[in-house]
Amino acid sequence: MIHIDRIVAGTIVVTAVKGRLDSSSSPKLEEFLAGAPSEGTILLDFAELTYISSAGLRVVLKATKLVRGAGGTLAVCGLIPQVHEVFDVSGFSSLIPIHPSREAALATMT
């Protein structure tokens, strides 16, 4: 089951995901994105994701490849360990900006 909240903080649309984020959920959040202005700046809070699949790193990648061809930016944020290990052991870490919280992130993306 994933939950998915779209805040709008200035410039930046945050994406909060809640949940597991996997086959079956994924399609959910890829639908959620499409809806997003590609052109803007994109902030997935990822601070309640307990487990992300690889499908789930499928739509990070596909909405990271649609902003930043659009001339966007995407970034990730509040990781939990777990979900940051396979951030870093996919090589996801250096393709897209992580931040340690929300707050971190919308204070260098403004």
Second form
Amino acid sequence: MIHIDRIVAGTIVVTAVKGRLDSSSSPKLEEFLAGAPSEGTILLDFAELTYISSAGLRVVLKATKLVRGAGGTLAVCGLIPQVHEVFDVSGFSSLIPIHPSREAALATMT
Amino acid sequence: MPRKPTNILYSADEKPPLSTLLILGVQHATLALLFIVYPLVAAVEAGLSFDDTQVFITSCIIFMGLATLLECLPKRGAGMLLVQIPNMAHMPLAVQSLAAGGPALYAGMSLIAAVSQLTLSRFMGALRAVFPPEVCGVAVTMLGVALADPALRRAFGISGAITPDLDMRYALVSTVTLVIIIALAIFSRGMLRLFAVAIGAAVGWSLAAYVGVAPEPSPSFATLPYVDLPRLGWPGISFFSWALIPAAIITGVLSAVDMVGTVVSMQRMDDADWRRADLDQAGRAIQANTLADMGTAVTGGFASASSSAAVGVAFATGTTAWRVGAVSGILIILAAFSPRLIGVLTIIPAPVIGAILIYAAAFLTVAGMELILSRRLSDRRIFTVGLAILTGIAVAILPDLVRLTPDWAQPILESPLSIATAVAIVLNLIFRIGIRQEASRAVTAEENPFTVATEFLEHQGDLWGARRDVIAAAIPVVAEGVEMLLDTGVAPGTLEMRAHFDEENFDVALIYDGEPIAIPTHRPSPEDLLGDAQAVARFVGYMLSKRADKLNVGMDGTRQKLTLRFEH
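Alternate state requested, the form predicted together with its partner chain (shown: the form predicted on its own):
Once more the chain from above appears, this time first in line as the rest of the complex follows.
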């Protein structure tokens, strides 16, 4: 079960993901992100993401490479402790900027 | 060394400045000495004389201080901030044994309780199955329920049968005292909150004196010196009451369980990455407490245990340094050198004591419920807890039923604490019959790994009474393992998920036909997630090894077996 919303906040495109990101739901996020402009600044709001598996991490990694390849920036925000642990253990914390909340991310990125 | 949380200023091994040490030490010692109300109530209930009460409390204070000092010291003790207070779990035992056989019988029963506590600390792992948290929770809840009667009698000034001409001055004093304590504990901050009980007691005492319900000091009170060598007694030791021995053993067990709870609370506060209890450290704290309890028993005093209220003070002050505890231990011992101070403590008005007991009873009742709910509850466990508590309440509200039983059984049966805990232990052991400690189910590639792992592990967790946090931590890790094995094709099409529980560990094995996966010791590059099946399996294998407490790769017959261990 996953629910994805896109919000444009100034020059930043916020993609809010709600639910679980695993092998069955990550293709939906991959498809969703592929349809978004890859240049500019992308913020993945994971405040309501309750679980992420390696399949979800793979989608985040692909999106990061795509955005950076186009000269843009990708960051994530609002990780709950369980999801933050996955980012820390996998090394994604040092690969992708992580902000505590959407407000903090928007304040830093604008 | 544990990572210090951001809200802690001085962690266990840090050395605060001398002035901070003294200020915090005084606060902890003052708070601890206020709980002298417990042995005081026991002494009044048992009808001890003024002189016997002095010895009873002096010995308690001295060994409270010594136990605090011992527990706080690194290596020999637990090396953490633990402050002793009179042990409320000892109240029913003290009241019953003092009334039945005087100080000598209470000394004997205290020694039995200390030995049972010491034994438990040595076999903590083996006895966890007999005393799971819901059984301990029933006991703690009933400690609160058992306090209701003495608390309410004092709050309303009732000494015998309830009559229509209640003296409402008692109710006024107890209500004002209770309202002040609760209001300060909930709505105030800083020093006011830290001294909520002391301020409430002081206002209540003043009001009691004003309305004329404060007891007059005994004639011998005026002769008590401000400073003097403490008087310890030698009451002798008696074990003659066989009926009280089970209650003494249960009291020791409850005290050990209570100590574990306090130690774990402090461990959690001091370590930002805390995941589970260090039972060795808890064992050292219990052993230090046991030593002090034996000392206080033979010198005619009331036993003590580490204070959960001190945990609150440590949290509020952001200081968990063991040196603070050591200073408060010394201050508590020094307090025993002031007979006048102890004399003052022995004439606290009854409605003030009643209000403090109501506050403690409310706290204990909820603390017990918290322990009960720390485990997942199956139908069997719900009835274990429900029937045990109902039995305890039945004894409290229908005491005439108990009087129909043989004389030798009455001291055990009339205690809501003893009977409820005994029922919980027996039902827990009976309801364990028929529950296998291992269960398994097949998982196919068509199923959602997270849903399957959640349903299977939560169901088994309910049956086994596993900790909620352990099951919650295991579910995403197991789901990740299942997803990786099935999605990468390492386990082609299907695998077996097999869970095993033994109180110490919660193991989940993923068993499949196929190739073993390699578990790297260093973190692979995240780029591996975009690689082939083996690269993804290696990456996920590394993550599993870090997220589970232990990861073992082996064989189950001809099949591969990936075992994820979660310490319980």
